[in-house]
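Presented below, as structure tokens, is a lone chain in the form predicted on its own.
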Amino acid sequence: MTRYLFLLLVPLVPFVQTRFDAVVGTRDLAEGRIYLRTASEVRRFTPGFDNLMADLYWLRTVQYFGEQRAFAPDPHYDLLRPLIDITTGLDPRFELAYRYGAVFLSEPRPAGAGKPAEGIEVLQAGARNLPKSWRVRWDLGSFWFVFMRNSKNAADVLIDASRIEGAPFWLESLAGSFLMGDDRKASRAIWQRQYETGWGAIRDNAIHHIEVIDALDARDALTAAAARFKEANGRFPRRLSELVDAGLVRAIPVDPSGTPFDYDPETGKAAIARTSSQWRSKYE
């Protein structure tokens, strides 16, 4: 409701801008300069109109990155951070300029600042200021596993989002697909809870995840037994057949859809067949 009120107070943009571009002004920010540089700050200097001023401050956000972005021959962000922290300080529950301050800073040079570790804090600060929205902690969870590589961070993020009511039930397989490449346990086990307590399309989902991560375990399992097998006869085998007349295999192996593993004898590794329903690029 409160957000509303701003439609009361247009009469009085143009005395607040005439007062705002005295002391921050357009040319000042495409020049690097900034003089008002906390949200505390422009508090004093304009007393009762933080809404108001939060939303000046993105404008100038926005205009900030885009006049970096689209002219600037060598585009430098300098004031970003700080241009971002003032809105965010004087409307603690403005989610926009969380989440797009957040992909300002965190898209890589020159499109963005490529501070991506800079756009996680303004996201952590927007998930404590804003604790009933999952579409930050979303945000958050992908860019910890995106910029950041750190899928363990991502998935515990996602997963705290997915417990906030109206959240949506996706979010918790997007923390299971986030781990499905460095802790297959962890991932396994969201799968299965999704299994036991899902429906329909959801079981059929997990199923399909969980088949995916026993053909990766078997993948690995057949790349340790031809190491093995090298370990003892100084030559990976020619073909899986050997594994079994070895007796490190009980059968040669096929992955949950039937299909057999590739082989490579030059290296010893296994592969998930690019037939195969299981096959995925991103795990091999």
The other form holds:
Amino acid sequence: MTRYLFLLLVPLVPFVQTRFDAVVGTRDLAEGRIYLRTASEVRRFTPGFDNLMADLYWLRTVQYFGEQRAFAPDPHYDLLRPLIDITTGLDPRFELAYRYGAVFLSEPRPAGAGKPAEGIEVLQAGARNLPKSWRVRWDLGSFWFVFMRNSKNAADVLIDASRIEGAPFWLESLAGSFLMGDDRKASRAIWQRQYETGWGAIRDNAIHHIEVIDALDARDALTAAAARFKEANGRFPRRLSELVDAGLVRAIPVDPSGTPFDYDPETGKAAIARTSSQWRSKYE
Amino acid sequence: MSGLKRIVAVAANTFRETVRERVLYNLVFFAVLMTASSLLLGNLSIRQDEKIVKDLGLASMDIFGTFIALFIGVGLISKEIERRSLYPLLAKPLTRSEFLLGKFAGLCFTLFVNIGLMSIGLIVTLLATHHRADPALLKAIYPIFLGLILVVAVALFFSSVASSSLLATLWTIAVVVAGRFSDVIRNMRQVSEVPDWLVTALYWAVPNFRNFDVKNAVVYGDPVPVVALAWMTAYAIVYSAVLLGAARLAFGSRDLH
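I would like to compare: after the form predicted on its own, may I see the structure of the form predicted in complex with its partner chain?
Next comes the full complex, this chain leading.
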């Protein structure tokens, strides 16, 4: 009988745990610790196992990100950047650590850390350490465009990426697309180069984008002519034909698809017609 | 019986003896378990399962192989002395050098078999995760094995010199750890006032286990030149020969009565 006395202790386990939690407190998910803050510190303790430690730190990064995102009541992601830096410092060729690490850092809160500038820094480090990786540069260009609204930097990085051996042709196309909103001249040069060097669908795509740029240029020219008309007459033209009558344009233009431009006499602004194949909501 | 036959007999006996060691099975089990755990860890890593399987598999071989070489290696001589099982052996027509070489060869063969088992574990894990059993992994596994041979030589040397297996274990651990920090030793002159000649002497004296570390290069598919493998092999042979020679000297002059 005495051999079963230990069973009396079983109910004590939850009791002791409850008392312990009351004294010490349950573990706060937001509270994390990293005792070694740089890759070189970790490397000093694990000579010859850099890749293994990079893997472990990457797993910890993923877990930390998921834990903060899914469970922390007020996620702050403070350890995210140091963990990514340690991982990539231990294994500078860990491509996905740069790419996903940057996503974790850049996504707006609460889905991510909401620190796109840091995400870009991580990708820039990746681009330095992986000179042959067009994928890291592809991400970097996209991040400049999406998170920082900097189409110039985005296009520069993508064009740089497109010159790497094995890079897909569409990186240059993407650069051209990014520039269409802010720097149509540079965008036209990219599409012109694709038109001259490409073939088949690449060439057709380049023609299409050049036509969109032509349409945007014509639209802007009409809007500018309407503004000049107002300067002379104190009002915007009621119809585009008045611009011809006033000698400001030679003829009422149509876009490269042959569709007439829309015109708003209240604001004096011309627009590519929604029915046109050249219409793109993002450029209106 | 010729000298070579006597060495082979001791080696075979050492192999039989070491494969009966419980610590060996524990370590091999943990090595295979660590490799297999990459099946789970790979899933947590976001599309990096192949890299993690290879990194973990090779690191397991290196870490657990070193433990096996170290903990069994130090017991090869000192335990024989402590248990007094050495005396009847040396009473037979067997020189101390033959005994030492046989012990060394026996444990090296045990390690060879264990590395083979761990490699099979790694290949099975790779196949289970739908990846190719990359033959280039052998370019990392072979240097790991060379490093383990050197650990056995270090362990055997201290086992011959030290008065107890505990002391031999501590000295061997110290040298193996120092050898893994050989790059720090080489760079010492940049951060301290230590004279160059002393740094160089220390760098040459401590067995350089970093020579055998090409795991990262192999995992990333970098070429490992045959000439580099050849120099690694030469280093392992020369250094092990020096240690075995010193062990023979110490063991030969040791008063066992």
